[in-house]
Structures are given as C-alpha cells and as structure tokens.
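The data below hold one chain only, encoded as structure tokens and taken in the form predicted alone.
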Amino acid sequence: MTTAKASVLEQFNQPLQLREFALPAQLEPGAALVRTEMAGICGTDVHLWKGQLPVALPLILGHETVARIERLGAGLERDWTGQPLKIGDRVAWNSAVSCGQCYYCAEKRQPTRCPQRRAYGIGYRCDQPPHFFGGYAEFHYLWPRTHIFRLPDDLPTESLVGAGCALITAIHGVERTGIAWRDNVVVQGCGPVGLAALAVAKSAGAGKVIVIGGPKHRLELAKKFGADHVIDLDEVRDAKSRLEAVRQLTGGYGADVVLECVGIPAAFVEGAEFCRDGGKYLVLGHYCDAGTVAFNPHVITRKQLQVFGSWSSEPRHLRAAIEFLRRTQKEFPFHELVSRRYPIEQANEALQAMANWQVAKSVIVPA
C-alpha cells in the first residue's frame, strides 16, 4: 500500500471528510507506523468536533487507539516497559508526548503541564506528511519518544478501547485524593469517566460508592460496575433532594470523597455540598472550558474541604490501566462498553451516536 484512508475534521460542526493520504516511504529513527485495529470515540472528540477546544484544522481525530505494528524506525526496539517490539505486535500508546526537560517535566514532575506537550488526535494537523496522527484512519504514525506499550495476549482490544482515556484519567485523578479503605464516595456522572472513576474507587477500597447521573441505561452500567447506590437525575430533579439523599446514605455526614466527572460547572457547586466536613473534592470532568458558575468560597473554609484538580495522564497510568484491566475483566467489564462498531466511512455516524448518548461507546474499525 502506498496510500491509506482517514476521516478528517476540516470544519467545526461539519461532517468529517473521507480523505486519502500517502503513507510515509521511510520512517525517521525511533518512529513507528502502525495499522489501526480499533479506535474509540471519546467525549472529547465530540467537543473537538463542535469547536469547543482551540485546535488547528484539518485534524484526524482519535486518541484512544489499539493497532498492530507495520514498520519500525531504526533504534525502536523496546516498548516503555522494556519489552521487545516486532512487526505484528498489538500496541497502544500514551496519547500525549511531553518534552521531558522543561520546568514542569524535569523539576516539578508534572509532565501533563509541559508547555510543549501535544496529543495525537488533538494537537497535530494532518495536511503535512506523514499525515496520520489520529485514530480515525487506517494507519497511525507514532513520533520518536512516543510511549508505546506492547499489549498482553490476555487483554482484549475491546477492554482497553472500552476503558479508553477515561480509565487513565480516573487513575491519575483518584490517586491525588488518596481514597482510603471504607471511604464513602460520590461520583457525579456515569459516562465513561464516571464509570472509570467508580471502578478505580472500588478497587482502591471505597466502602460505599454512590453514582449520580443519567440516563437510565448508563445508571444500569454503573450498577454493573459495582455502584452501591445510584441517584437518577431524571427522578431526583432538585439539588436539595439529591443532597438529602447523599446524606441519608452516608450516615448524615456526606461523602469522604466526591469525584466530579460530568464537565458541567453547576456540578461543582452541588458536589462541594455532598462532601462531609473535612472531605475531599476532585474536579476531573472539565477537560474543556464549559464556562463559569457562581460559587461561594466560604463553603470550602466552612467545610474545611480539600479541592483537587487533575489533567489527563502520564505513561505510568497507562501501564497501571493495562494491568488493572487484565486483573479485573470480570469485575469491571469495560469491554461491554464497546456497543457499536463503525467502518471508517461512517465516522460521522459514530460521532453522532456519542454526541446523542445513544451508545456507551462507539468505535471505528477500519478493516
């Protein structure tokens, strides 16, 4: 093959366009060309499609991808964990690459805040060779220094793509809160990030996890993932009643930890009140700027809250996610979230299904 197909975002809020680009004739040292096996549709892809993040176009979306190695550049012999790489290996990779040398990378050990950090499917235009920088394509080009992971044979592709970036985002966020054994936890939201946060909280030893969200089919998934109680926003419509429900379920005190996983500003105001005095609140769902909301900071001092923020993930979180998924496939069936498959020619339908909450997870399977 000398060319391959990709579904390209050329204008915000407009249908993706099927394009064909030349495959690279040669790879630079340390790079790889991989053939896409499955690419997940993330909620962030919907935001990008709608123009809610400042990205340059044209763009091949897709930052949740599993692929097979087609070609390896000189010097690329092992993955991030030291395992040997060869043609045909099934791999995944950390979607973003940081510089490793700046103030945030080297001194403060906060690589997700690296000013040179760029993410596949988000930060690379596709109108210049080697073009293939997102998952909605038959092939994907991996720059040198990409954190590649060879996947174990006993981990289904559907498990990793079903968990997507939601799981590694949740692992990064929950580790900041230090959820303790038998803690009462509230998860705001039951989309992919909420379900992942639920799974991570349960595995961290949470005693009771309460999930607040909707629609009903997502709440049913939350129950399947181990939620002890769910509160349906369609049934418990006012914030005062939801707060009372949380308090009743936590002995009258509120939650030890509240995990915000919805990306709606008003959820912060409500979620802070779900915390017990001296509790912890994590803002995890606001990857995009959804605007401002009126909030009284006195709530933080009055309740002596600890408030945390978390952005994306690091390579170590992907390594942890791979091992987590291997061990807990029956307990947390992320593979079941892959509810609809689309060929690359139907990428628009896949995006629309996610935008309308019609599916738990739609994926693109190019072959």
Second form
There are 4 protein chains.
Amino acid sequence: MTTAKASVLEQFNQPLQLREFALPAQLEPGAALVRTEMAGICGTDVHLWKGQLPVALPLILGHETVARIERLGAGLERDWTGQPLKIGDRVAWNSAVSCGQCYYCAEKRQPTRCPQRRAYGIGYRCDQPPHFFGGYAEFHYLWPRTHIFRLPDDLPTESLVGAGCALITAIHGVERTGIAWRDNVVVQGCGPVGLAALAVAKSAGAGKVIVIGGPKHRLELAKKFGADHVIDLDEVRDAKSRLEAVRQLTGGYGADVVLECVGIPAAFVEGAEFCRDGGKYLVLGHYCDAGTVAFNPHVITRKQLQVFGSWSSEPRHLRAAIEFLRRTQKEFPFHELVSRRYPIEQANEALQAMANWQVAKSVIVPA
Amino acid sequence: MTTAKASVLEQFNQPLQLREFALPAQLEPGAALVRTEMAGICGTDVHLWKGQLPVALPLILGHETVARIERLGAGLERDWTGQPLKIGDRVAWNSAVSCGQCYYCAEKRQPTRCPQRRAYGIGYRCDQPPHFFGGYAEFHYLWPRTHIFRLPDDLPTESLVGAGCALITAIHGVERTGIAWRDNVVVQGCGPVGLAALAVAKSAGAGKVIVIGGPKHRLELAKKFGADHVIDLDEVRDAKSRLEAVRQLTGGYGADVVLECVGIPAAFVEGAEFCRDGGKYLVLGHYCDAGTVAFNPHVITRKQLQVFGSWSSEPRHLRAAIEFLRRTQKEFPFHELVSRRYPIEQANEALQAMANWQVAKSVIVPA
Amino acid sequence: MTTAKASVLEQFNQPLQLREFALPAQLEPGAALVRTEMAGICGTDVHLWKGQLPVALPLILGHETVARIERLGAGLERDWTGQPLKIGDRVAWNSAVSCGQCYYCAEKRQPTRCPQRRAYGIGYRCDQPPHFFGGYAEFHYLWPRTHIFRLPDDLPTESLVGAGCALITAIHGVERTGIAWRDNVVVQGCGPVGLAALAVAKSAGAGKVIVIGGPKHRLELAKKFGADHVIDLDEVRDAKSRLEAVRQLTGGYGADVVLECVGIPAAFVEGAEFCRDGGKYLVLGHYCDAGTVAFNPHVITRKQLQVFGSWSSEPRHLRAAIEFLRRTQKEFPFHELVSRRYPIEQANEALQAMANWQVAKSVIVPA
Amino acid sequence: MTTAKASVLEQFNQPLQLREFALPAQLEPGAALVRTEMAGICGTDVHLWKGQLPVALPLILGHETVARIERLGAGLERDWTGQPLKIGDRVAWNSAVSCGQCYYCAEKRQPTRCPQRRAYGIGYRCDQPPHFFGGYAEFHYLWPRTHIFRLPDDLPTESLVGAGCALITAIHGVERTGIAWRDNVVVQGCGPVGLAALAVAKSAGAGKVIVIGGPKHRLELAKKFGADHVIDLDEVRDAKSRLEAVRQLTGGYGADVVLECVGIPAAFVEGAEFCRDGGKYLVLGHYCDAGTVAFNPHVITRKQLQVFGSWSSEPRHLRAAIEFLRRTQKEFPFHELVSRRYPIEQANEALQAMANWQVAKSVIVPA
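Now that you have shown the form predicted alone, what about the form predicted together with a further copy of the same chain?
Once more the chain from above appears, this time first in line as the rest of the complex follows.
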C-alpha cells in the first residue's frame, strides 16, 4: 500500500473532496504512521468548513481520532506515560503540540497559549507530504513529540471519540475554575461540551448540578449523565424565569459555580446572574468570536465574582480523560453519543449531520 | 455639652444643612461616643449627594473618620486587636459591620456581601437618636460590635484619612486577585482607589507598575507613589495606542495583572485587552452601576483570563492598613492627599471640591 | 417532667455514674432544650474517659448527638440555614462554638483555633445548671448561638450518628488539603476517620483510593465505601513492603495525596514516604499528643511536599455533611457503622465496646 | 587557544587539582562556549568536596557562574527571553536542565524533580570532552537547551554571583509557600539562603520580618537587608527564650510564615513552634540529609499548619532574579556578599574560606 484516501476541505462551504495521497516512504525519527480506526466530527469542524476560523486550505479535518500504529519512526518506543508502543497498538494523541520553551510554555505555564502551537485537523495544510494531518483519512501522520497514549483494552474506541475534545476542554476548564466539594453548579448548554462539563463537575465533587439547554433529547442525555435538574430552554423561555428557577434550586442565592458551554454572547450575561455573590463563572463555550453583548461590569464588582476563561487542553488532561472514561463508563456513557457511523466516502454526510444537530455525534469509520 | 452639630443631607442635590442633635444621655453596653477629629470626603459621598445610590434621608455623610473617644459604654474595654481603650484615645473603625452568622458571613466567607450589613455615613438615617452615624459631625456614635482600632501615636491622622476607604478597598481587591512576586501590573485610573491600588501592588511584590490616567497632577502623585511608568490619557487618547504602549512596556505580552480603578464601563473592555494571556484582571472601580458596554466574551475564553470582583473590605483589611500606613509613610505619602481642610460649617464647600476634582482629597475638621 | 437522667464521668478510668439533674425551668433567649434520640460514642470519648485530655469533671460525655426539640428559647425561630424550627423537629448541631470576633476567628479565618471555643461533651462541667451539656443523657441544653440544623426527613438518624464527628473532621481536612480531579489517594487507617476520609476523597474527585489499615472487617467496610485497593496491615507487616505496594499501585511514583487517619507517630513518617514528589500530605489523625518519632526534615525539602494539618470543623462542614449523607446513602452507607445500641443505663458498656474495638460504632438510645 | 585551565575535584577531602583540558574544536548545534568572568563558591560545594553528596569524580565544581560568550553553536541566536545573543555578551544560565517531557515535568509540573535533571558543577564528570562543565575553570561549555540569559548592562556581575543559587532557591520556596501581604515572617538562619529569603520576603509584601541566626556580622547584613528584628543565637541560647521572643514580636501568636534556611534537623522542630496556628512553614534549608530529629506530628494537626518543601529552582526564577537584582541593588546589596576574590590557581583557598565561614561569599575570578 503506497497511497491512501483522505477527505479534503478545498473550498469553504463546498463539499469535501475524496483524494488519494502518497503514504510516506520513510518516517523521520520519533514520528509514527497510524491507521484510522474512528474519527469524530467536532462542532468546530462545522465552523472550519464554513470558513469561520482563519485556516489555510487544503485541509484534512478531524482532531478527535483513534487509530492503530502502522509504523514507528526510529526511537519511538514508548508512549507519553512510559508504556511500550508496538505495531498494532490502539492509540490516541493530543491534537496540538506546544513548543515547551517559550514565554507561555515555560515562564507562565500557559502552554495552550503557545504561539507555535498547531493542531492536527486544523493547522496543517495537506498538499505537502506527508499529507496525513487530519482524522478524515485512512491514515494519520504523527510528528515527533506528539503526545501519544496507548489505550487500555477495556476502553472502547466509542467512549473516547464520543467524549471527543469536549471532554478534555471541560477537564481543563474545571481545573482552572476549581469546584469545591458539594458546590452547587449550573451548566449552561447541553451540547458535547455541556455534557462533558456536567460529567466532570459531578465527578469532581459537585453537589447539585443544574443543566440549562435543549433540545429535549439532549436534556435526556444530561439526566442520564447525572444532572440533578434540567431547565428546558424551549419551556422556560425568558431569562428572568430561568434566573428565578436557578435561585429556587440554590436556596435563593444562585450557584457556587456556573459553567458556560454555549458560545452565544447573551449566555455570558445570563450566566453571571446565575452565580451567587462570591461565586465562580467559567466562560468555556466562547471558542469562536461570536460578537459582543451589552454587559454591565458593575455585576462583577458588586457580586464579587471570579470569572475564568480556559482554552483547549494539555496532554495531562487527555491522560486523565482516558483513565476517567475507562473507569466511569456506566455513570457517564459517552459512547452513547456516537450515534451514527459513516465511511470515509461519506464524510460530507457525516459533517452535515453535525451541522444540522441531527445527532449527538457522527463519526467516520474508514472501511 | 448636650447637643452637637452635624451637616445633614436632607435633599439630593441640595446643600447640606447644618443641624444640631442631642447627644445620647447614656450609652448602651459595648457602644462608644467619639469626637470627630477629621472626616474624609469620599468620591462615593458625591454619588450619594446626587442621589445615585439608593439611600434613605436625612443622612449624615462621612465614612472615613478619625476621632477621639469621649465616652465608653459598659464592657467596651479593648479595641479589636486587644489593646485597652480609654477616654481620649484616637481611634478609627470599619464603617460597616456584618452579622457574622448568615450564609455569606459564615458559610461562604464573603462577609462584605452580608445582607444585614449597614455602613455609617450611608445606611443610617439621622432623624432618630442617637443621630450621629456619619463623619460630617462633631461627634459619632459607634454601635456595639463596631470594629474599633486604637491608632498608634506615630500614625498621623492625615495618613489614614488621606488613604480613606480607597486603601482598604484596594487591599481587599488585591488580596482576592493575588499578585505574584515581580508580576507586571497595570493600574487603570489614578484617583484615590488607583493610587491606593498602586501602593498595595508595589508593596505586595509587583515588578513594574504602569499607571494609566489623569490629570497630570494625579499622575505626578502616582510617580511619587512609585509608578514605574505613567500613561497620560490626555496625551495617549486612543485605546489602540494605549494598548500598544502597555504591550511595549511588558515585553509584547501585556500585563500579568490589571487593576481597574475607574468605574467607566469602557475601561473594562480596554483593561481586558491589557492583560497577557492567562493574566488576571481585577474589576474594582465599578462600585456604582454606570451602565453597560459592548463586550466580547470570547476574549475571556481565548486569553484564558481570570477576572475578579471585590466589594468593600473586612476589619482585617483596616487593621493591616493601619500598620501599613504607619510603616510606609515615606514610600507612600497618603497624608499628602489631604489637600484642603474645612470646618463643619463648610461641609458643602468640601463636598463640592471633591465633586469638581479640584483636590485630591478634602476633609472636614470640626473646630 | 422536671428532672432527667444523664451518665456522668466523675472520675477518670472509673465507671460512668447514672445521675438525675433538674431540667431548666426556663430557657434563656436563643437557647433550646432538646430530647436525645441517639448519641454516638466517639473514639475521643475513650481518651477522655482515660484522662488523656485535659478536661474538668464531672462531665457528661457525647458530642455526636441527634435530638428532637423539646423547648425553644425566645427568638430562636430558625435553624442556621434559615429553616423554621418548631417543637418536635429532629436536629443536630455543631458541638463547638467559636466566638466569631477574635484574632483567629475574624482576622485569620481559623475559627477552629479560637481560644474561647468550647465543645459540648468535652468542655462543660455538668454540676452547674442547666447541666445537660453532653450526649449521654436524656436531654441536651443548647446555648444561644449554637449552630442548629433541622434534619431532612429522608436522612436516617443512624447515618448522621454513624458518620459522627469523623466525617466533618475529614471534610475540613480534605478541604484544607485540596484533592485535584483524578488524584491518586492513600488513606492511612480505616477507623471512623479513615472511612470518612475515604468517602470524602472518592466523592471529591479522587481517582484511585488505596486504604491501608485493619482489621479485616474494617477493610471490608472500606471496600464497601469504594476503596479501589486495600492493604492489610496484618498481612503486609513491614513499612518497606507497604511503600513498595503503594508505588506499584501509583505508577511507581507514590500518591498525589496521602491522608493520615491513624494518630500513631510512626504513621507520619511512613505517610510522607507514600507521597509522590510534589505531593500533598494531610496529618489528620493526630488529635491526641501521642509523642514523638524520629523524622528527617530533608524528606520535605527533597520531595517538595506540602503537609497540612486540620483541626475539628466549622458549621459549614456539618451543613455540607448533612446534605452529603442524605444524597449518598447507597455509595457510603455510614448508617451501617452503627452496630450496637445501648440504653442510657448501659453507657459504660457502650463506651467499653468502643474501647475494645469490638464494634465500628456503639450508640446510646435513651428509652 | 586550544586548552584552558580548570580546578578539579579528583578525591574527596583532598585539594583540588589544577588541570588543563582541550577546548572543543567545534560546538554542536545549539551549544555555547563561554569564558568565565566570575564563579561563586556555594556552601553546597563544601558538602560536595567532603563527599557528603553522591557525585562521580573527577568533577569541576561551580554552579553560580557569570561568563562571556566566546563561541555560539549553530542555531543559537537568542537567549531564553528572546534577546539576541552575540560573541562577548555577558550571560548567566540555569545550572540544571529538566527534560520537559516526563511525568514530573509535564504531568505534575514539578520540573525540579525530573529524574533526568543534571546540574553543571555537580552532575557531569569532566574526564570526557568537552570537559568544561563547572564554574571553577577558565571556560564553560553549555549544552544545547541550557537556559541562557543575557545580562543587562546595569546589573553588576557581583550582584548575581553574590546572590548565587541561594536567591533562586529562595524565590522558588517563597513562591510555593505564598506570603500574604503584611504577613509577619520569621527567617531561621542568616547564611546566603537566609539573607535571600529575607530579601524575597520583604519584597514580596511581608510586614515584619524577624531573622534568627548568627554570627554577628551576618546579622548586621540581615539588618542592612531590611530585617525588622534580629535574634542572635549567641545571645538567646535556649529554644524557649527564642520562642518567647518571637511570640512577643508577633502579638503573642507566632509568625504567619516561617522560612527555615538552616539545614539542621533541630531547627525544623523549633520552626514549627514559631508558626501561629494556621500558619505556614517552608522547609527550605534541608538540601542535605542531616539525619533525624524527634518530632511530634500532633503539632501539625493541632496548630493546623501548612508545611512546604521546595527543591532547587526553574528557569523563570532566574529570569525574575535578574530583573529583581537589577532594580533593587540599593535595598538588597547582594554584591556586598562577594567579600573575597581568588584566581583559579587558588580555588582551594576560596573553598576553604567558605568552609570556615570566614567570608560571606568567596569567588573565583580567572585571570
């Protein structure tokens, strides 16, 4: 086998094109070539496809991938945790790698803000060899220094792809925020990030967790993931009633911690109100620039809020996610989010299913 | 002496009226009657006078007062630090007292958000005995449980009144934010709160401190208080140039910590930009509701900011302030802010001088 | 009914004496008289009985009590959370009350170190009216300012008494230490404090929890409470083997967090070794002075440890405990610890059962 | 010039030998060859010389060095802060480099505990080319990935060498401990680490700082560095009196923070007593294993202490130190510690002067 298929984004808002690229004849030391087992479609992929983020084309999308090792470059003998790596091992990896040396990496310990950081499925053009830098393809090339993790046998591929980058994003965000034992938590939103934030909050010691969102089938999932209360946006339509509902569920005070997983500017203003005085607010859903909203900074001063932002995740979060998923499959059935499988030839359909919110999560399974 | 004079706010936006009230014949146990030595005019007093905050009239303004003990109620023998109290001692006190028992006081340790909290000079009408609940008067009544501090002899009255409630507000705010050793800091604003924040930041381990504000005479004060750089709003008039200036002074990254001491909504948006990625932002100046501003929450997520609000202060902050002022009079000459003295009969003029920004700080010194 | 029975410690190491005391004719404002429903025997009671702690006799032991309101003093209308209180309500309360005003309470926010703090069942002699200051009695007098909590109907009395002061002690200790999400934890000891620490750690986000202790029936309980691994002191008898076992279970590094719940000095030395470099160590079990041990401080420097002590608990910990117990009865069956019931007349037998480690927890149930 | 001189430790407890080694003909990419300007003698060098630490011989000692760039390997164009590097630039560097990839570096963010970490002047034998891995030599070889810092012109070499590794050790230690604004601090010890801890504490916001140590000439230095009080071990000889003195200076409570900079086990026990209840204790001086001491763990529980260890330092600490020294030469005259200069031929004498405590700091200045 000297070539392999990939589904390529060549023009924004146009169908992905099925292309064939040459597989690398030789790997540089420390690199790996892996064979895609399952590639998740992330909501961000929809934004990328629409051209809402500044990326260079042509591009193979996909940054939530599980694969099996096909070839190992010289010197690559162990995964990031020290486990030996061999041909056929099932692996996952961090989609982005930071430089480890710069001001943000080493001085300020904010490696997710490293200016040299680039992500598979987002930041690499595919028209130069070795081409395979995204998940929507039969193979994937992993640069040296990629943080690779050999997956434990008892962790289904669906769990990890179902959790996707939403889970590690939520883990990082909750880490930055800090949930105290038995804190009351409001999660705004019940898309993949909201569900992940719910799971992390519950497992991190939260008391009551209230999820606000929709549509109904997602709120059902939220209940399955342990939400103590759900507030349906289709039923409680005005912000004032939602605030009242939150207060009633939190002894009249508001929540200790609010986790914003929506990405709509108005949600930011509403979420700050959900906090009790002295409470914490994580603004996690605003990955894209969705514009401004009329906000009163007096709220932050008067309520003595703590507001946190969090961007992407670090390798240790993926490490923790793998162990977490392995041990909590019953409480947090992330594998159930994988609701529809597509062959690589139907990558367009997979992407549209996500764009239309038809599914919790669609995935690509190369034949 | 059975009566004493007070300057009373009877109607918003109207001149204060000089009134005479009966002094209490007897003190309840734990209370004190003190004779005003100096009362500061705070910027908040101007807002109160204009009716911009919800208070009940008639009202004796003044919550930054130094006085001498005239009479002590039964059982009041020591100040909050355990020092003995006697007639003639010079004292200061926290203007507000929290209940110590409620959800915010005891459960969440946010006593400044105690719903029963009331402040001298703001929250007590003066038409009921014992009347004297504000600084603009010859005497002041201190309820039982007021946190009284006997002042050390080597601390001039002008230092404490010059620092006013701005200093303890800044101490609380910086405590909540946390400045790491050698952090670069931007202070937005150089009114009393800005100068106090500068002093606290410098003495709390900050590296470079940049003050942005005006007018010139206040920036000169900022330099005297140790500002490493000042940016004059009258000279650098557009936000873009100011951002560039801050970046240039911080290695291109922005500040580790930004302290907002302005109270104008637009400053909030600008300050968030001054932060480096992963930086901290204290929103301290928004005591009054000054309306909304167009804000993009994406900034918080992308830059991984930490944003903090802080409201008022606790007794321990006044305790620390007294010790701090005593030991750092040379580095931080707060006494120089007391630029004009007025007798009680000219309380209106004192207030107008603050309203017109003619002085750093005007004070009332009853004859 | 004008008198009631109590079991009184009159001489150390001698049988408790059944005495009759007068019930108060009238309650002071804010106080309450409650009728004992169940009183737990704590391990500390055994130390008190042996005279190993400095207390004044005669004394009614018992600081883990659930009771029903018999009479309410004037003004006592709500519990600490704001719920209305009425005759017949089932309640619990914090055994100790801090002054709220002193250096440790208000300045340093360490109310458990308040020098005026006194605890029911420990710090009040019973030979002065109103006598009833301990749990081993038919009634209990609650001073004004006692933090009373009305118990929810779906929380069995056995849960709260079974958890006892061990649970709130553990909650406070873990709060001071901070367990990060998915941290590996070692619990040294599986008495009441060890089991409680296990429950708090598991519910606070810990990953793997390893319990080291004995005897076997307690390790069985530990497994029931969710311990991922147990190490039986009767089987792994030397410290070196235990260290090796812990390392093997933690990737070779040692635990992120070690919780000492033993109280024997040698355990302190061993526990420091269980920590990974940069790990955290909570020294929670050393309530009594059990003497010294040969310790090498170099360990703290070289391993970059963080070591925390924690003393007793605050009202908010009891509040959280009540809610926690109510919601997690299945995962953490504290009620099963209540293994034997005694009438007040057999208080001696109840105490001896604890002294001899015959039971997990014995309790007194006045007829 | 093809060879250069170095003073070599060939046998423990024997005089260093002056040797000549070949300079490298060519540098590997990213490496640098620098010419020693001044090399500090650290107290650790004395321990190394005595064979008290496990190192391999032969060894060129010296890990506190300032030098000028002689040659630059391919690709080494900028220092760690992004400043351009050129021949002749005066530089300093971190003596140890961590791997950046392992469990401690990347997962737990404790890079000073990286198992692959090796330090110049300690961890490299000099019998293999390029030989020059320590400060006691005319030249020094810097491996690729060494964190190099170009020194600002207004920072005297004596300041940095005088501060030595003591300063960056103290910076790291105080960072881990956290000194709150106006905290009272006790520093145990007034050797180089104690003086550095004093300087960092004062500049980090401490209120009163009390230094305990000797001999007199060092306590004089401590006063020069801003100590508010000194306690002379030669005058206050018993631990009880010292504890009383500390309590008297801290309102009867003990210090908020105690910094141990001694390295003698008995000091650990004494220091824990100096803390107020709920206070913090940094065990910083125990770099060598100096054996055990009888310690009572009950102290940690009862006093609710927080005890921290800290090991070595990270590149960001050196970066901060350089900026700090540059800006605070008047307040903290570290250059004055450089009390005697020796040519490379008299390295033995330089070392003995430190061993005999004759000087604050001796240094080697190759001709």
